[in-house]
Each structure stands twice: as C-alpha cells, then as structure tokens.
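Encoded as structure tokens, the following chain is the form predicted alone, with no partner shown.
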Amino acid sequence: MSLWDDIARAIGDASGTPFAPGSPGSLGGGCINSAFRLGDGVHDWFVKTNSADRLDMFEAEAAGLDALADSGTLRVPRPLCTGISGNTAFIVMQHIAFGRNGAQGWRVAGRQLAAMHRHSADAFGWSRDNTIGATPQPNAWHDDWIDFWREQRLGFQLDLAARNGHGGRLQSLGEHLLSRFAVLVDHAPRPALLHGDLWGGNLSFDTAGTPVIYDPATYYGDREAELAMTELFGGFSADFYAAYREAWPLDGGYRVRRELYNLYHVLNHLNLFGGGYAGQAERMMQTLLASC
C-alpha cells in the first residue's frame, strides 16, 4: 500500500469512520516537516510527515497538543493519530482554516494564554522529552526551577554547541553565566503549563477570529519564559500583552529574565542554523553578566 493509503486507513481506524480521500494538497510545511491537507469532501485533516525515525517527535507533539487542549483555554488542533508507513512517519490532526486577526482576537489570546499558564503541576518538566524545532528538548522533572533551566535548557544547549564546534568565548561566557543563575532568576515561579515554542509562526486565528496555537514544545515552566519568546522575533500585538498583564501581571525583574530565557532559543538557532547566532548569544550573555 502507498503512504496515503496507510494514512487513510489510520484515519478511518482512529475516527471510526471509513475515509477515502482525494489527492493530498501540499501546504508546504516549515523547515522540518512536510505538511498536507487531506480530505474526502466531508472531513479534512492536517497531516505532517517526516522520516520514520521522527515518530517519537510526532508522538510527543500529539501529547503536547492534547495537554494544551485539555486546559480548555486556547484553541489547538486536536491530534487524531500518529504512525509509520515504510520510511515515513506521520501525524494527523484536526484541520483548522485560518482567517484574519484583529485587536479583539489578540486580546482574547492574551487572556487565554494567562488562563492556560494557571494550569500547574507539582514540579518543572514534562512526562516525556520532546523537541524544540528539530532539537531534542529534555524535560526531566525538577523541583527547583533554577536547576531545571540551568541543566535542561541552557546547559544542554551549550553542551550541544560545544559538540557542534562552537567553543572558545561562547563556552567561557556560558560557564560563567551558569554559575550566576540564582542571582539572575531572582524569583520563585510556580510550574505553569507552557506551549514552549510560542512565536508568531505558531499562533494564528481561525475564520471566526479565535486564536489558535500549534507546533508545541510543551512542558511546565516559568510562564515568563513563554512571554519572553513571544517578544524574541518581533513580538505580538500590544493588545495581547495588555490583556495578559491585566489578567496576570508580571513580576518585577522580568526584563532581565526575558534575556536569560530567550538565550535558550538563540542557542538553539545557533545549533540548528549556525551563522551569526554565536555572536548574538555572546552579546546576550555579556549583557546578562553585566547585570549581576
């Protein structure tokens, strides 16, 4: 059987309704996966594919989407099934048609994200490891947020950068920074349910203007880490931030911690793409160390 025959059969088995789709419509996808719309004239599904060794990535994504959906806050595409056909892994989820956004939609997104962050756990981490982009993201449970961020986030990315040939000043600054975490974090967050990879490319609005989030790297962490990433690549609407802060104001010292949290994503971009991210990471670490 072909890939699409296998996917159609998996959809039928998981949904309980026979599914005989037409030809898949390519949606392009990002730099990691290929994406398609698959429909039979009645039901449409969103399908992502990758190599078979990426099945665990898709299974972790499905678990993250379910956790976010179960919070009853922001809309997410519900996953239906995952599987392998030949050399290809796939994930099938609800297809959501996107439309235009406006100020009201951004305000709703801000309030709903604050509500999602109020869903908590007993520790920092996640029930399984997942990925941030194509990079493994370890999520072993920690009672202490500083230890979690130092070991599971920045320390992991710095070790990966060293293995990728990025040594020298980057590593010396990183070692110094890791020793100063308690001073830099300087607050005691409670574990909050996070999307984990929330930038402008992972939040859209459906045809009714309802905000939708997708492509998560879910874990329980400091909610400020989520807010920080929304500001990393240009930021969201001012209405979004005003609504979030009205629902749940941020603690003092956020601006310093924002730089610390976004360093994780800059280091991840260095490990994925190389280029000028090394210089950006070094400048961020110098700024952080100067604030100690």
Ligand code: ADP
Second form
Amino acid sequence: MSLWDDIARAIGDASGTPFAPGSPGSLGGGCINSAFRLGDGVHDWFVKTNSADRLDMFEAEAAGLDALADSGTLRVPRPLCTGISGNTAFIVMQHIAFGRNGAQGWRVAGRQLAAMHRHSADAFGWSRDNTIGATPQPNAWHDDWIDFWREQRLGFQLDLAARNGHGGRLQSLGEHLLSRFAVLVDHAPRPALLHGDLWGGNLSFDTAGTPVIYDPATYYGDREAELAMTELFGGFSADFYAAYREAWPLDGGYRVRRELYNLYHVLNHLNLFGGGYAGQAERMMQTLLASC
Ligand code: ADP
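For comparison with the form predicted alone, provide the form predicted in complex with ligand ADP.
Now the complete complex, all chains and molecules, led by this one.
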C-alpha cells in the first residue's frame, strides 16, 4: 500500500465514508511540514506529512485544534485523524478554501480572539506537551504564571540555547533576568486558552471573509503573550487590535510585558535558526533588566 492509499483508508475509517481520492495536490511546504489537498470531488481534506518520528507532534496539533474549535469562537479546521504509513507521519484535517480579508474580517478576528481567551482553566499549562515550530514546548501545569513562564518557557529555551552552544553573555543575562523578571508581571492574569503561535502566517480568512486560525501550540496562559506574538512579526491590522481591546481591554504595563513574552519566541528562533537572533535576544534582555 502506498502512503496515499493508507491516508485514504484512514480518512474513510475516521469519517465513516469510503474515500477514493484523486491525486494529492501539493500545497508546498509550511514552515515545518509538507502540505497537500486531497479530494474525491465531494470532500476535500488538508494533509500534512513529516517523518514518522513526528507523529507525536501531529497528535498534539490535533488535540490543540480540537481544544480551540471546542471553544466555539474563532473558526478552526477540525482535525480528522493522524497516523503513520511506512516512515511518514500524517495529520488530516478539514480543508479550508481561503479568500480575501477586509477590515470587517479583522474586527471579527479581534472580537473572537478575546472570546477565545475568556475560556479558562484552573492553572497555567496544558494536558500535554506540544511543539512551537519544531521545538518541544513543555506545558506542565503551574498554579503560578510567573513560575510557569520562568520554568516552562524562558528557562526551557535558555537551557536549549546553552545545549546549542549559545553560552556566554546570553546565558548570564538570561540567568539574571530569570531571577528578577517577576517584578515585571505585576498584574494577575487568568489562565486563558491560547493559540500559542499566533503570527500572521497562522491566521487567514476563508472565502466568506471569516477569520481562521490553524497550526497552534495551544496552552492556557496570559492572553497578553498571544497579543505580544501578533505584534512580533506584524501583519495584524489596527482594526484587529481595536476590536480586541473593545471586547476586553488590556491591563496597564502591557508594553513591558510584551517584550518579556516575545523574548520566548526570539529565543525559539535562535534555537531553530541560529546566530542572528542571539543579538536580538540579548538586547531584549538588557531592555527588560533595565525595567526591573
Ligand atoms: P506547518 O505546520 O508546516 O507550519 P501550516 O499548518 O502552517 O504548516 O500550513 C501550511 C500552509 O497551508 C498555511 O500557511 C496555510 O496557507 C495552509 N493551510 C493550513 N491549514 C489549512 C487548512 N486546514 N486548509 C487549507 N489550507 C491550510
């Protein structure tokens, strides 16, 4: 049996409807995986593939998509199944036809993201670990957000950076920051359901103009960490932020915390792509230390 025969059978089993697709249409690669559209003229599915050892990553992605979809807020492709064929792991989810966006779509996205963030849990973390890009992302539950951010986020990426050969100044600044940053988080965030990797490449609009989010790194955290990431690489419109703040205003001091939260993603980029991000991370840590 070929990979695509196995995937077609898995789709038939999971959907309860026999599925005999035409040839898969390559959608090129995402950041991490190969992406395809697979259809039989009636149903279209979106399929991502990677090496078999990444099955766990796809299972975590499916659980994250389900958690976000269950919130009944932003549109999210429903996952159908995951599996392995030979040396390839795959995930299958609802295929979404993307269209054009406008100011109205951005306003809906801001409002619906605020509604998603209202979904809360008893603690910070998640029921399973997942990945951020291709990097492992630990999500052990913590009652205290500052502990969570220190141990599961900044501390984890700094340790990884040390193992990747980024020592010296980055590590000494990092150590200093870990011992002091608690004073920067002087608000009391509630655990909020987060997409977790919400840069512009992970939000699009369907043909009806409805915003859609995908490729999550889900956990319960400070909602400001999500908004911070939307600002890190840009691409979100002013209408989006206005609608979010109208639905749920931010606490004072967000601008300083934004830097602290985005440091996590810059460290992750350092661990994924190397070199150039070290200087950016060090500058961010110096700015943060100056505010502590
Ligand atoms: P990766 O895990 O490799 O980063 P993504 O999940 O971001 O891949 O998907 C790659 C691209 O495929 C996205 O940028 C988006 O354009 C498109 N895409 C993602 N999910 C769907 C979907 N459910 N239906 C159709 N296209 C999708």
